[in-house]
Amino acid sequence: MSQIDYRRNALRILFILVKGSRPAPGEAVDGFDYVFRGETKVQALDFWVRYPDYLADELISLYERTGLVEHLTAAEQIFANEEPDLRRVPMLRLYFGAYEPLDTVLGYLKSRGLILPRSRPMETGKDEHDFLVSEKARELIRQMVSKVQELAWYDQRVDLVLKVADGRGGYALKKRQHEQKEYHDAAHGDLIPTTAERVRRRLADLLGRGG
């Protein structure tokens, strides 16, 4: 991974962890007062940030279920801004779906006092990975967004992804993402393919531009 990709990935994951975290009741650790629960959820949310075409497809489905035009408008805006071409960051299909090792990114964020990873035993006998988030991390996000206009995209995109996720946990989000044929059928170890053309046609049909 190049240095540029490394920093970009750390930045994207930081936005997800900060904006998706909540106060950590009874779990106070000096300087870390918020918690994001579940690495599976991080991976699922990261996928929708990295694949605007899949996110647009989900927004269209939301529009069809709810009738809320804001979802259709958001999907239309993704294609108007050419995000499936300009913003897509390919992700491997591994194990249970889209996956990318987070060790290096989390080590980078931990070394700067922004995130504190920890394991939490589950009733299943397996450990769940949570991430404590510091006030320093939240303040850093606020400062970056206010000073660097380009970073507003991450701020707004993670907000949109969290809205689409609607509080669902990592396994529920993965299950939903597997309902996309292109995602589910991707071979283990291959990059998950784009759905841009299919979703573009679906959007055009809804908007009456299908020809």
The other form holds:
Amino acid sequence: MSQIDYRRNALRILFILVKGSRPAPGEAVDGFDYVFRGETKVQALDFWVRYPDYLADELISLYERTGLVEHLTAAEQIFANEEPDLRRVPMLRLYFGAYEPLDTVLGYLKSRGLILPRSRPMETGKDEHDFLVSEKARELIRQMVSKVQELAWYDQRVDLVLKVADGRGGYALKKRQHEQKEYHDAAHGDLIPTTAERVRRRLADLLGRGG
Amino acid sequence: MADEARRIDAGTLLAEIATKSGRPAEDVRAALTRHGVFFRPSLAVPKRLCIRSLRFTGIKQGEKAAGPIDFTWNDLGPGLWAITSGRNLRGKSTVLGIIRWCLNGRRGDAVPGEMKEWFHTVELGFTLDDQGYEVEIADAIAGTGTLWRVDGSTKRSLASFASEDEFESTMSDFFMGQLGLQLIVSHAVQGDRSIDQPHDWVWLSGALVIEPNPTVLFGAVATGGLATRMMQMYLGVPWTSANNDIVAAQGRLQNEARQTTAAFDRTRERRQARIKELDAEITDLQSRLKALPLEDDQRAELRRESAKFAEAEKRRRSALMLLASIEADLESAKDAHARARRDLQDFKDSRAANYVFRSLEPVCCPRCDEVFDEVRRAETRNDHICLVCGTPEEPEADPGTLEESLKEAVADAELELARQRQRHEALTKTIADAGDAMDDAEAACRVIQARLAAPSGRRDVEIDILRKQAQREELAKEDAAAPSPNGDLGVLKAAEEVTKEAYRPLQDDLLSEVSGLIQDYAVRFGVESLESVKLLGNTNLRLHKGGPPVYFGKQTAGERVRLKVAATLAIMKVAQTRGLGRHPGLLLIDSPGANEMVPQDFDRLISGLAELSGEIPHLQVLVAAVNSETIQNHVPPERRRSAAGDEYLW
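Same protein, the form predicted together with the partner chain this time rather than the form predicted alone?
Expanding to the full complex; the earlier chain stays at the top.
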């Protein structure tokens, strides 16, 4: 599968955008009544979906911070399902961290009337990209999850990632992700390396098991 | 024959004993000396004893005939003399008893105990050949006195005695020396004690007495071959003294050997029990020793364990060297497995995505947002081209085939992973096992080294075994060394045989001659129907009286008296003719008429004695008897001391 599977990426992004969207304030545009704000946040959330090991690490930190066992259980589950091996979809390290151009993917989604990208000028002079989400998209996700078994994972995973993100904005998430040494130290243009072994050890230590 | 006997000297005998016993002559001499056996050529010239005078004084006590005693009998000489009384118990036997007392120094039965205080002084004059002597008991109660040598009117003291014992030994020394007699030692065993009994003059002088009821032919004692010895001595058979000593010495040695053997047997049981005990202890110790490790074995074991350690270490090292590459292989297999599964997962995801997107017709151009109208939709559908970009649609590849191949790849990767895991596990196990083996070998080495450093206890057990073996050996040796008979016994046995050979021919010759004389005299003394007499070497007298042979002991007392007198006289006669024997020629015959002898037989004895007194010139016979016609007929009055009627002799 060396060839980029745009449809799969599109589907994943669709899940992130649909589930991470909120009703759009103000005037609705032709059936696009929800909005997901900020491409950086999409990239940050996508990174956690694509790197279950980093997500598990974050879950462990969350557990350590909050004492909530569900985080630890979720992290354990990730390793039990060998997700760091099976579900990892490597990302490139670019200037600001993990990044993958979304143009093609968004083309897929836009052409199907699911997502409508919008640029919004910022005070800084840069454009902020938002994504309008159609009701059709929300309906599609609902239907497909019940129809296609494979999609349940995306549904749940995106929920989990959103929960971990806890409403933080794209930059806050990036900052958080840069705190991971492996993420931060990855050379520009390289694939971000896995931290599976380190996190596995960290988890085992917490659970009181060797190695 | 006598000459022949004389020719054999002591040296010749010793040489013969040496040859017979197979021992050097000096050994033989030493052995014989050790046991008191001496070969002395003791063929002394016989001396004749003759009582010349008797005097005793004292005071007779008691109710009958009490009063002073003063008995004197002078001018006695060779020939037949009689002491007679009208009745018995008038002092006849006492006169003979006093003579014997003076001669052997022992008062004995001859002078009854109740008369002990009666006699105060006693003097007995006698001659040995022509030499005069006198025994003077100055104090008969205390037993003091003197033995005098009398030369004419001169008396010289030979010995004085101050007690009865001294008196006895004085007389014994005197007569043994003068008559050339030898002390006879007999050996007896009483209980388990070995006892040597010396027999000297008191015993030998028994041959001078004929008691009324004799039981043996010579002397008065019937035991231990003493009669034989007495006979041999008076016959003058040479070497008999030595022979006697040899027999006594053998008796002593045999008794010693018996006692030693008995003592040995008593201890043997204890010794063998101890040997058994020691055997068991040794066996036990040996099995303990076997169980104890040998130092060499331990060193070998240490080497083995060290080699095991080295081998395990080598195994571990090479496994460790291999580990990196196997781990790498395993990682690769894991990666490949993960990749295959990821591919499968990707495929499934992709298929789902395809499903999703295929179901969604594009509604607008993603680039320009132009919404596609129905016409375009219909055209592109009919033309089988993409609604958006016009690219001809390609038939969908069969996703089933792809999934299968992906699943196969997963299965292959799984197999490979399992294989690599197995390899890895095997290697890990090898490393762990080698590590365990190293630990085990190291622990074993430590144990052996500690054991080697500590004293093994082997040495103690070995020493214990050696000590017990030595004890056992010692006991076994002791047990094996049953007391061997004294080597001198062989010499003594040879000596006895040689000595017997040396004197036997002469003794046989003498006995034969004596036997003839006994027969002659016995017949003359009135022993009727005596066809032949044989005096045996053991002094038994075998008689033929017209029937099976009869022996001395079975004869009547009267016959025994006559046979005994005949035998004694026969010996004296042979001694006289041969110049050999040592009987001094004095005979004291006590009351022959007191036994069952009929007057006729008594007459024959007395007449015979009177007759023989003439034939044996030096013979002096003193007969104590009740006064009778026979005495009066054969003994002239001057040769008689008589008490008539109820009178006492003293």
